[in-house]
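One chain is shown next in structure tokens, namely the form predicted on its own.
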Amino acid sequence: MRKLMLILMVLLVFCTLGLSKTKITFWYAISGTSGEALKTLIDRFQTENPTIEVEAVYSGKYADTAQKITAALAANALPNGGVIPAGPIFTGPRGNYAILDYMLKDPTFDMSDFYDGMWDYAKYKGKICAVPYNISTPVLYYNKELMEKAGLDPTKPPSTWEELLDYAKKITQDTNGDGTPDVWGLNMADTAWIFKSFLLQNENDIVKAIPKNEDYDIVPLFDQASALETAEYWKTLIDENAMPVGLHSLAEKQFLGNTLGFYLGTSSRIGTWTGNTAFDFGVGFLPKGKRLGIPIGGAVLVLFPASKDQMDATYQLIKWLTQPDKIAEFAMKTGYIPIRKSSLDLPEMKAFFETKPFYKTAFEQSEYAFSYWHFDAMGTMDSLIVEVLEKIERGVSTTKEGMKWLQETTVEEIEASM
């Protein structure tokens, strides 16, 4: 009897070991339709991988998540991984390139199937320390009804800076005669991102990395003539009544309220807005300057240090989420850019483009996608861009004074962060 009990206990131990799970915590900074799409994928991953338990936690908006990760680093209480904005800032500076080690040792992970510009978005000082994921680019949303009212062809949105200015001026109207336009031609919510788009299109790469003693110095390029020209174009949009002063926080409401002709903003709105507006709108490439230049935005997948079994499990989740068919599914549900080239060749994606041409427009911009490497003061730099644009728009600063201040202050902030 004792032998039988012993055998049963041994069998029970083996069964328990066989069913034991590795639990990981995974934070994600996307909500709404996008968050639901990600959560659906994670649930399916768990079904297919019963030995891994994923505690998926919505960590708040981008700024909130960045603050939480900073606090977690200080308290040594990091999650195992997640979809994190500015992810390379929280891995690379701390010598955490574990995700790169996993990918290089994994012959089934095809890094060449990702767009180069998207890998740049996952680098810290030139070295990969994250995996691109919910990547977006700014696109042109245009109100066909307002274009037609202004005598413009609603099937031909502006494709150049000159046309954008001209068309926006024609759409701007003071319909109630109170002396202030209540219909505007152009606006955007994320002024820093759009201004960087304009810089890229004017052949200015925003910052450059200069090699220095096996490291790199990050140097802003706001003192170049191309940057000043970009700021002058921005001021012209204001001076010629194509864009309102200081109303950028209302840009989305203006567009959805049928009082804005052109909205420049993230491609991730395509999934949210399609079929949900009271007017017909279209989606196009950003109007170009001297070239097409599309800055990358969004968040990346990161892997934080933990026990080997937890890191293995987290990498397994990251790898699963970035399989071509999973990327295609996520992109089709959200409007984020497919980060893998092979995703675009899938039959379901081709069929999707036939019925959803707006998405195709956004995805085709990937060919012109650009990103500079992450650096510690990049968030501060964006805040400075917002500040100087506000001064330029209101005439508090000239474009020349503003760009000089932006250059000098950004340099100071970069040096202080080193």
Given for the second form:
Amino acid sequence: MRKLMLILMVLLVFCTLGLSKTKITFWYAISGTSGEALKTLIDRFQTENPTIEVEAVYSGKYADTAQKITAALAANALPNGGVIPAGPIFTGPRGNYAILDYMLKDPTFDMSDFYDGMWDYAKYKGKICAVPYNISTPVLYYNKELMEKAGLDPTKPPSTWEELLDYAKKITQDTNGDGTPDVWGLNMADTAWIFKSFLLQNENDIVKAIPKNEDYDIVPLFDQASALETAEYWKTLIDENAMPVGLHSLAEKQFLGNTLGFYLGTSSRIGTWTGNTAFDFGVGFLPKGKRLGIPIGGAVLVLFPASKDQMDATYQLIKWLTQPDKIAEFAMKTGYIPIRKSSLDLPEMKAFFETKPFYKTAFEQSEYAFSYWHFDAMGTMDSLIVEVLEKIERGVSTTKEGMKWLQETTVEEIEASM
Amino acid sequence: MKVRFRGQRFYLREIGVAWLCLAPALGLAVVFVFIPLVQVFFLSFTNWDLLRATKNWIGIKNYEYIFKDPKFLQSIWNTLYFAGVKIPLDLVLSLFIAVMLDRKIKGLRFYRASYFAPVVIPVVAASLIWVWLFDPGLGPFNQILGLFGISPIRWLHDPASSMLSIILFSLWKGLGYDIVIFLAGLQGIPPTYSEAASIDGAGQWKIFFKITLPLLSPVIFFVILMGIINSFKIFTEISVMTPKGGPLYSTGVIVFYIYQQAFENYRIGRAAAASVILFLMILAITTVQRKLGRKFVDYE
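Let's compare: the form predicted on its own is above, so bring in the form predicted together with its partner chain.
Zooming out: every chain and molecule, the one shown earlier first.
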């Protein structure tokens, strides 16, 4: 009988040992090729770290994920971490800067290897509260076939605002003669993002942070003369038939349907589109205004409060995912840009550029990457930009009224969110 | 032991059993309806933003904000416009089709099934299909119009046609349901009335307007009531087909506005205030309708 007890005891101990795996839940907001790439990496992390069990859950598109996270915040049912859009909004305001403490205490984590523009994208009130991860920049996709048809040199995509307007105008065509053009020169799905790029290129920052009583006031900069100029350029694109009014949600479809000359949008489409279009296309830098300026977008890695074991394990995963070779692998598979400088120096990355020059374009933009700290009303600000552009395009407001309204409303919204 | 309840005497045990039987349904209603209902009123006076745990009392500021917000006022108008155009069209069309289907014609089952089919398709799937049908460039609708020499319409992408496009979709989607209800109503009318009328020399039209229609009035009332409630609740197709509320917010309805404030702008307070207004509107409309209903509807 005693023997039996002993065996049972030993078994019990083994069982608990087996169970002592730390289990963490990890949400991610990327799907398709990118989602697969991340999943593969996480699987590899698990084989390398058998004591950690990662339950990786696809949490839906950016908007859906943001919604789920807000609900989880309210219900205290957060995952342990994840690849989360607008991540700093979900950590900073709650005083969760744990990830920064981990990184600062970890001598093997080289924060200086990340581009500065990337760190800004992970800040709330000037303090890091996330780690940049799947970051993309807008690039210019150009349809070589349509450029040729319009009598343009398909090896020379537009490189300035003037060229963009001029070339796009030439591409716009009414091929079936029903009175409305069915081939368009230029379009973009994310008007807020592209408009912000144009602003930056016109030497007009988006917002500035003014220190005030150990806090910051975020002030939008849409009331500058250079911002008005940018809005006027936008209006010219419409007036001269380079870009359709209010068909932005169809932009990707138009490009893939061979009815759009230039598409401005996220570099993360490179991976998906290459080899899948009926026509030949190229990828270039966004045409520049007074300077090159590229606002980054995407999602960041976040760490949510939990037990120490779980937080340690989640940090381990985050650190592993952001190692230079893992970053390089993820970037090469997806078209998201490498967030670390050393990733670009890896031999596999150099060999990759030889065969896939498109990626080089996107990745080299990292140097001009620009971002601002996250603030509570930043999503609202983007919606307001979309709204004002629509009003300007449809002639409901003049550029002047529009930009004035945008400035005032954004200020109000930021104040109301304090 | 006996107790009195509403003038009747019951055993205490009977009352206990009644409560026990009611408990599951009541519990669900309390947790998912009554508590949130009270909370919405409370939240509409706070500035809660979902991101922080704190909720500060800010009085009627949220109400002031939404009544000054042109988008909220527009969303009320859009909702009324949707209901005002859709319900009469739906009523006439579904009644007409129901009367057509209420006779012995060839292929009756096929017709009934095909009118009902859209009802069982999930709204999101159907909306996605219609987004493609409405596509201003490659969409079938414009191609068909093109065959007749009509220049393309921008459907969902033009403020003048966007809400009408949504109404067209909703009509197609919901028609079958109302047809079935009308059919049931029509078949519940004993043929003796119309037979008697036709012996007395009444024509088809007269029979329809003087006999069928009055006898159908409870069903019509029901269809209108449901139509109004559903119109005020419309959201899914709007959100799928025009994710930003359509061109110049022309399809932004009240529920969509609430959703945007809550989950895009994180302004739970404003969303709650708009919900309270929506609640009061539906309450007012149903009250008026019930009064009118008593006057005009024959319940035999």
